[in-house]
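In the form predicted alone, a lone chain appears below as structure tokens.
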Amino acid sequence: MNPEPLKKSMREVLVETLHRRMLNNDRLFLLSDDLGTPALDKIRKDFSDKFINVGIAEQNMVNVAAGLALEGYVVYTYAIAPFLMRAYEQIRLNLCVSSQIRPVNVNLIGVGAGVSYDVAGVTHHCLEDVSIMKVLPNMMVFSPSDWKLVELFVDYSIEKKSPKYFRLDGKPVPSIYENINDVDFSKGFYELVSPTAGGGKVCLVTTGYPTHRALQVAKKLPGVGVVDVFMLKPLNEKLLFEALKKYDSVITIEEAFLNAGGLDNLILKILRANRSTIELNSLGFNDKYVFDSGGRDYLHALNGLDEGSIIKTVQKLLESSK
């Protein structure tokens, strides 16, 4: 019997991995707005000069890091997903436009993507960021599913200068690379599950947290795909279009509003491009915010992202296909 997959935080990773990388590089940032993890803890007590709480002012983080960031600095803002919407001119201004004319690495760390903090309630669900962050020019969207996408990625981020977005899940999740050694980055997606010679009917394609739900799907429903983007942006649109030429029908699933520039669209530019095809049927949030209180399957079975509802719409597409 295989071990379960090793359940971390993509957070304390993160943090983890930039302290390790701090020990040998002096041009590490990590800026917080009062925002706290034990992880965190460690970088403060070692690399005081390197940390700075800005306290609630999320604004003033981007402000800050957007001036390091022009002397040379690489930098690492920390803020829970929702709030750091709160800075979206300065991120526009400050970190997109000025990195048209000079180099600017920012990585903005927006913990608690979709409704992974759950319990908390629509003030903390964090829906929009997909749509807002992916249609700045220059900024990166990183979304990974699982928390060794996020410690493979602290290099890349390192070296790439540009301003990127992480949008990191809340809760601890198992892990999906932890024995995949060929990620690329540039590519921004991996085929996880393909379907036998000859090509399949139905692919899953989907990005963070989702992933899990949709290799679980592709167990009981053999011959299903399942396609990875963990980079919403930049994105190799050729090479995810021939993953995705092999199959009849498509599926995004998303923790983010439909229709709104998230991952649906994303797919379907893609498709019509390439004057394909291939079905699209998108599963997300629709286009209202949810004031139920509950757990994440709760709120995914609410709006059909829950297991059960996304076997049966592939059931339903796999009957058409007959």
Given for the second form:
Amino acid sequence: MNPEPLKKSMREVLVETLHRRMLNNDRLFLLSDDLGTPALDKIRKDFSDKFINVGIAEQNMVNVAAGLALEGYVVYTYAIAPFLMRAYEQIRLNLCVSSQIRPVNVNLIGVGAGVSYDVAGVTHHCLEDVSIMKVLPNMMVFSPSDWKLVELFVDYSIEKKSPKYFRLDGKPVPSIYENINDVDFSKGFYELVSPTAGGGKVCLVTTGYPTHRALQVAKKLPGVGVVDVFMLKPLNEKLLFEALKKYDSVITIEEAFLNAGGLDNLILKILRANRSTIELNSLGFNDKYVFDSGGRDYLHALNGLDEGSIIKTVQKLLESSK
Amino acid sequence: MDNFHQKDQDLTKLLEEKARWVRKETFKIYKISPGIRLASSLSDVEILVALYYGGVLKFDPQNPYWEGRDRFIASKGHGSISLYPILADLGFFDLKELARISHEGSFLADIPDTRIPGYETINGSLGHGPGVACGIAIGLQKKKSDARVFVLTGDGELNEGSVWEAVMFAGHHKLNNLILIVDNNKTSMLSRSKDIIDLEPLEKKFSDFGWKVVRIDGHNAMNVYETLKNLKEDTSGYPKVLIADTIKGKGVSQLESDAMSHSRVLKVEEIIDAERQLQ
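Can you give me the structure for the form predicted in complex with the partner chain, which would complement the form predicted alone we have just seen?
Now the full complex is given, and it begins with the chain already shown.
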């Protein structure tokens, strides 16, 4: 692995890639609720007729997107992730319900996954989005851990005619994926660190930013595997179980509320469905909003998501399996 | 009498006859499935008749998604059951389907959805139509289509904030291919609209946001037709709104006089009386 992988902002990469696609595809629209990023200025300038700042009006942004999609356009909407929640019924009815009868390709870009907007505080934290988006039939939930996945997903999202939610980190993140062409979006996950021959003890199953922490832990504790679940819905549960059954235990790590229908519940369901005896531990946020001020590392430490806490959890499992 | 006036008289007669027929059919549907919103579906009859029989809308019953069609969104979806007989009569689906409303296997429910040929969107949860219509209007403009988007809302529906997000948006973007029709029956679910949120003077609300406003009696089918036709042909750079003053439950006196007609269940003797009134 490259010792110093390039750090990039997911949203910047996404919008840059969209700009490139817009050069050859006149079916693309980008809507924003008055949120910007430098690459977006380029779209505003070069494709002023395909960019609409709807104003600070998320409900209307989603509805306008739905209307454009019904006319056959591929639409991206751009907003701070938790602010999309106020358009939840618009998302439900005009994207998810509607797309079961007529094709609706609307891509909801939510910026600020988990506590990536750490010091902005509780209004900008986003710990419920995966749960509430995942519960909607016909909705795809994309939760990338690096910008290379985001770049690759753009072409897929143009082709795949369904509503999608993009859970993007608010901060620049280093790249993780080296063999990006091996990624299969219909599979939904990738084994970043595979077990040693004969099976591993512990697998860290992560989504989004915690994948970076998992990789750090795996570097320090050889034998620990890492599976990155970048598509929380839909994904190939059968293949995921095949990947997990090589381990004695699994730890899910997510920047989301625990036991609220997120990654933890997804893995639990897969293990139960396979009558697996693999032990499951889940790290995430307990059922309380985060009012603490401080950076992301600090908030993670308070909630048991920092490297030290993960290592302790892994070691406990390693001890008990001796 | 010259030809022109004769034609007008013929059309007036046709629209009035169709309106009478639609009310009767809507009432039949109500008897089969009393959960439909009858009163709300009686106030917009002349509006729907003008749109579909007057020749305001371009459509192809054999090809409901024909690209050249005008888009019609019944944003007050639950209050558009009177559109069912119209769509069937025009050949979007078989008239026999009307008797099967809300039966097992039927695509006609108490609240419409896009399984029904002729319905563009799913509504009846309120306040969605105007925003979706804005997106369609922009999409049509980008395709250089001369099709128009018509949206029908109720006046109670105007309490939804999302309506005004769309009204502001359409005014700013001067969506001249968008025509909103407010079925202003002045009655919401629990009371008269003015006792909930009084929006009068309603014209001013729209004109302040850059809309062209026309207000007429929504039960004069010929007038509704002529107004909608003019609004459709008006390509000045504004979205247009027709405020159609109507009566909720029009045609059935027990409903007309009841501020809570929306959810009123008619008694057997009231049903007999209503049928007589609708003859």
